[in-house]
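Okay, so here's just one chain, in structure tokens, the form predicted alone.
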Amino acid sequence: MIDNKKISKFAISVVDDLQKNNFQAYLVGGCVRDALSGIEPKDFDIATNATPEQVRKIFKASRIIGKRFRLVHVFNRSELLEVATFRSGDNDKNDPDNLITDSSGKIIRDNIWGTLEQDCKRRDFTVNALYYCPISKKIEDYNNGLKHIHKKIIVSIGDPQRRFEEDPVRSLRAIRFSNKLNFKIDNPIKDAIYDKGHLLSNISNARMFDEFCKIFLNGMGEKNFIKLCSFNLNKYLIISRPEKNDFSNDVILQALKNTDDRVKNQQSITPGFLMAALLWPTLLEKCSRDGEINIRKFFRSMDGVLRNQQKLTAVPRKFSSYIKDIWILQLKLHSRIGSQPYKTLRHPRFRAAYDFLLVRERAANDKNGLGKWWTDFQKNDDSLRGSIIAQMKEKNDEESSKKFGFYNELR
């Protein structure tokens, strides 16, 4: 039913390493699900009764981490896997030091150590609690993990309603999955996503910032931002709040296509871009008044809407920098006097200011504007961009004289 020639070697040895040492041990979770559901498997995590410390001993390359789930890397020159230790998911057990919860139910601590049967029901949804062995080539299947792929289906292991206080992101988690496998999501599992999708105020910003991530930086950014909406879940990842068929939802849907078609394309992506353009909206509503930008409320408003995005999902330093070059550099590209353009080519951050300028005027349905000027500055040689600035001179001088009117391209 699976090829192993699409399961990672090493995957493949570790399990067998495992197994050896009298351990069970399987695959586990999404490469498992992405096998059976025709897609390239990856991520190849790894399941076994075999404790942190025991695996610790099999495995020389390898390293104990965390603290809520305590687990274990092993890697070679090319591989990292992440290798947990069946858990009970007994909330019964009194056990201070490895099972810890919050008021709300939801998992600080859980260390306990269980067997197959009962890792299985800690699981979020049915088609991720398949357990295959590349070995033996069998799948445990104790959830109709199987009947639910076959039916093309996200259903919860035990009521939604209650997983999904116990975690919140496993409403994030169940939009995804539907969009990358293209699933239906089951209803009970819609009805809790309504009903306990408030929960996600609660989550840190570190790891709601890790949710962003996989949700718009995976290829599928567009539908899973669309899907978000459906379910009002969208403001818990982004400040930004576009009406529909508004020209800020136009920037944003922009700029997700933008970014999963550079996936697609196997194109560098980071979250500091994509992040600029979801803030942008927001920003040019903090600054400007009767269709006009001010300049000064534009540079003090930068940091106010980073803090107030950081409240939602944590925006790391090296991107808050990153994010506000792209907008400063959004002003500056309108400048294209004397040497300034080749100033501002020479900037760093130019390529993806210039991106995010494509993105807005492809919001805009803006085909001649700006955008042109500056793609056929970069075709063009030395001395045809002389007099490329020159044709532009005497038109930007005139704009000059408006003290702000040019700025209204911005929008």
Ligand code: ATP
The other form holds:
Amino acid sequence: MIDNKKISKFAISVVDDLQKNNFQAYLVGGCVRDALSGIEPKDFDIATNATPEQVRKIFKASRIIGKRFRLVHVFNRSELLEVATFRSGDNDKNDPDNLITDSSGKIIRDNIWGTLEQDCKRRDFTVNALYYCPISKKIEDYNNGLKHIHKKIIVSIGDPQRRFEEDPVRSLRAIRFSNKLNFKIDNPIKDAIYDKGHLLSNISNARMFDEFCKIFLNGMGEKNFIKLCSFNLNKYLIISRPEKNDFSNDVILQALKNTDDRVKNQQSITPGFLMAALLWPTLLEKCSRDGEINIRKFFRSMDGVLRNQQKLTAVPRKFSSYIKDIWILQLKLHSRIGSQPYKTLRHPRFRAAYDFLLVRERAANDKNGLGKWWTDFQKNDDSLRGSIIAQMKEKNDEESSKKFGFYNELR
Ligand code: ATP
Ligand code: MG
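Here we have the form predicted alone; I need the corresponding form predicted together with the ligand.
First the chain shown before, then all remaining chains and molecules of the complex.
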């Protein structure tokens, strides 16, 4: 049923080595699900009854990682595999060695080994709980995952209300998988998302940042955003946008479209660019009045906006300075006289800032030509650039530079 040509040779060899050492070993999770749904599997996870120490002994190039959830990374020059030991998922409070909870009862270590049957039950969705042995080519399916792949539906393992309470991030995962696979979401899961979505506010901002990247940078960002909004979950990933203004939604959708296209074309992508775009309407709202930007307020609001976003998703430091650069460059792109355009062009973030300018113009349906001006300016050599700037002077750019031409955005 699964064509082994779709599976990494390295992953197959690791399964084979574990089995030759008399352990059970399977490919599991996303790679099996994707291979069965006609999507190119990207990363390969392995589940085994060998403990992390036993796995570590078999593979020279490996290391044990994680505290709460100990795993082994097995790697070669170009690939890295996660090998996880079957877990029981039963929170046996009587076993203090393996299940450690903090004062609020949150599980901070979860290493009670179990059997394959037990390991299935702790996974989130039936389509994610298929175990494939590439040697015998058999699939172990204890939860009707195959049937649900055939029916194109995301179904919870166990009562989704309880499972989403246990881990609220599963709501985001259900949305992401349904778009990635083009599967329906089972009704009880939809109810659980509505009922338990608010628990996402308890998840650490570091984990939420990981989810932010998975949900918006996987090539399905726009679709995911729309579905998140329909469940009212977008507010757990991005600080709330000003309402009533069409532009705020348009700039977000345009930026997500732009990122999705880049993923499709295998161009580089960064969470920094997307965050700059997603937070832009909030920043503008904080510093504008009656359709005009207050520049001092603009500069003063930047850190506040980033701090508020930090409360939801961590924003690693390298990204926060990148985001501020892109924002400040939006102002600089407006001054097109003297030596300023040359300076702006040399800025290491020019390219990203220019891309964002185009996104903004598309969203605001802005035809004031600033983007085109910069497109021309980049194309020309130095002698022509001088004349482009001279023309600019003649046209007297004063008014648009005073208001920074944000008419449509501030409507
Ligand atoms: P993708 O890699 O496309 O995001 P995936 O299904 O491989 O999808 P991972 O986050 O890599 O997702 O997790 C691997 C497997 O581990 C999942 O298929 C699922 O079986 C299990 N899993 C991951 N996260 C959770 C969770 N929060 N709750 C329960 N099971 C989970
Ligand atoms: Mg995976």
